[in-house]
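Only one chain is shown below, in structure tokens, and it's the form predicted on its own.
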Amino acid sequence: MTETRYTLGGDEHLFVELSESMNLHAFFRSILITQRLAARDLPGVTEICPANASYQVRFDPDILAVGDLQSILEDIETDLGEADARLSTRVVEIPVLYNDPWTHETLMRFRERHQDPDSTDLEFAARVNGYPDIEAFIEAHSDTPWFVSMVGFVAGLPFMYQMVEQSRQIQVPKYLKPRTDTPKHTVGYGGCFSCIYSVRGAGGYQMFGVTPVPIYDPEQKNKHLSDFMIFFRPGDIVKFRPIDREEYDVILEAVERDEYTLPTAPVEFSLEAFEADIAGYPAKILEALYGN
């Protein structure tokens, strides 16, 4: 696709596409233009959401016409132009019993399913990816950043892209048949995103572990979503660390009296910087987070 697509979703939305294939700048350009648009406060405009590499605008017709809100789109896009574009964002620490025991319950429920029933999700993952065993895997799974292009499709679920060459890109196809179940707080993995199950029902995507921690709660129950029910924001970048069994029981125990802490710091991201140095400039946004 060479020019950005407008569809109307009916009399009060406005469904725009950037590209069909899935890429960082896409989903970069989604969220500075919704961003951008979001800080106009245009009256009419009554919701915003941005997606992979699209986003949709549901506005009132009688009050904005979309005629006038395409325009006002496309003016921002051009605006943006090739220039360096910014994101002020946050880099985030997500810890993660990978091999866990509860998805390796359910995952062995569902193995008629799946495209290797004599394999479990991370062994699967591993040998499609060319990795000798789960434990190298979960390395490359772990090592590098994340960047969350869009939260959604459930409430509070993050979809995030890796911050890597495209060749090492991880790559994963989805179950040949849906779970009709998934623990809470699984962290997954569909075609090329990554992905923490916010809640429990069904799913998917390949299952790889779990985080203590949550990522949404309409009762707000812990400070990390004192400002809102959903951690996650489209342009958050997001570092996974692998733990174990024990540290697993001890940050839940944490969270269940409110005294864990996410390791959460703000961060600049370029997107010119991490084109220009694909392999280098991540652990410069890890930084933030860890130092030197």
The other form holds:
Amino acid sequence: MTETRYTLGGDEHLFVELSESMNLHAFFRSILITQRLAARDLPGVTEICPANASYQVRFDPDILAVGDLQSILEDIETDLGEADARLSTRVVEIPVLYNDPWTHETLMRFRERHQDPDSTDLEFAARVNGYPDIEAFIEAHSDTPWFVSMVGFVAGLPFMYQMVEQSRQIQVPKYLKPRTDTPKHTVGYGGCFSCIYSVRGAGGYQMFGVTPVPIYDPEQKNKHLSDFMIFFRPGDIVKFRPIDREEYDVILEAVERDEYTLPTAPVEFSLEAFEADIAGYPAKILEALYGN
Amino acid sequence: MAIEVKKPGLATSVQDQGRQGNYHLGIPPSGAMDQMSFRAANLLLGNEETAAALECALLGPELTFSEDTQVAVTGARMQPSLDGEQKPLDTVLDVRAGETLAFGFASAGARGYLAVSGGIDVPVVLGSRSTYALGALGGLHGRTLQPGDLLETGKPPPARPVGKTIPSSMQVPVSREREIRVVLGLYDARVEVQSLKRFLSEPWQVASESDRIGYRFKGGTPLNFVPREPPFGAGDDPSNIVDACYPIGSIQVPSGQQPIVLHRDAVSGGGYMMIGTVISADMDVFGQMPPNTSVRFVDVSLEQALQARAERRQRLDGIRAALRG
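Next up, can you give the form predicted in complex with the partner chain of this protein, since the form predicted on its own came first?
Whole complex next, starting from this chain.
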């Protein structure tokens, strides 16, 4: 069953690939193994980084030998066994203005780097995924929740994996050549992952819209960032809600006055229950946010 | 004491030992790229070894000081001057209130380190004063210096005798040709064996767009990949992987073309395969490689990497011993 591959990242990193392809089992093992490693508070371990289908540990080899670290990780993985993967996490609603003017302006500037210069990113993504128009595509992107399967690239950027059967998952290639610019808070897509760009900068993901809600702020000006400057954690569940320009402006003003409350609720997720009812279980998760 | 920035230089930033513990959320270590030179500058002045200093890339800043103090400049060969009078590198310098400190072009190396008695005092963010410009975090307002900026300094230690110098045997070597030692691994099996051998046998040149995020290389032969069916979620390019965490020092080769070695302001993850990782003992070298430096990547074993790590620590201990008291 296990296809775990341990490989060195120089003398200070151990990189552990749980699966070569993306799947929720690998993602859950990444979350659960790294949580258990963190709980051991092992001397010499300096960074524990879960990712989509792999994880990485940075350590001080003067304190902890890589062979000892690998043995500990192998023991943790064996202990996990095949038991149901359960996660105490939270579900968050992110409002999104799809097909917004800012990503539109940006994508027009970088058309020569795109595989289909005559379409917008949304039109291209809708077509290659078999949707008749961008409205149907936006519905598919916003209807079901997503797992935050990794946080990174730049500070606070969530990678998200859709909670649907693999056959229904949206897949979109990245730009042929990365852009040098992406608006802050762009909702993007590359491979089988959605993301939210936490800062303005370079990027290669297709651009679908923007959220008015900040997800990274070193000055922590909003209450949903008061605990820490980065909002998302691996394992968070995200529901996108399409909004119009009017609501976008209302939320943006509320954010600026720190009067916006990001809808968030605690939730328990069971991988076994999800896999037994992939079409129905996500709605149960969303009850935590919206009630019955 | 305040330092006023008259001219900011090309890319001058506040840096120290860096931060740890938040790489899993995308916050990289940051900190001085050439830690040995940075620490030596502080040791010269009797500062805490990791007091924040200014990292000055290629073209240094012009600064004035509101009070008498001491400074030291290490790293790249960027000749300092005080009110136009040339001063030596790698030594303790007295600065008088009102004097202007300027630098010549880097004649060798790429980053000078300017330590000031008491260290640069900017707020500590997540355990470090280092600047992470991409995330607008740390340093002075989360960015490189601009004209008119004012920098405060910490409580100075007792003054050091002027002229105290790093023994020349311990100075950081700067050269136009370098060997960089690498532990192969990660996704190296994606590359055909002969192609990987050629990668290691050819010289590569530092490309001009190299920075604190990553060093880019040009001039070598693109990689040939082992054919495969793309794994679900990876992407169609043969260099794509399911997005994963990137080790600091890892060598990624997008589409097999230009290798990129991630450094202290690294992007923490992404979807490009990596063929190996630069050993910890050789990471300082990147801080002193200007564009067009010629590099060969040399593969070493983990044992050799740990041996090099021990030798680097001994060299730092030697500098500590030479400059103590």
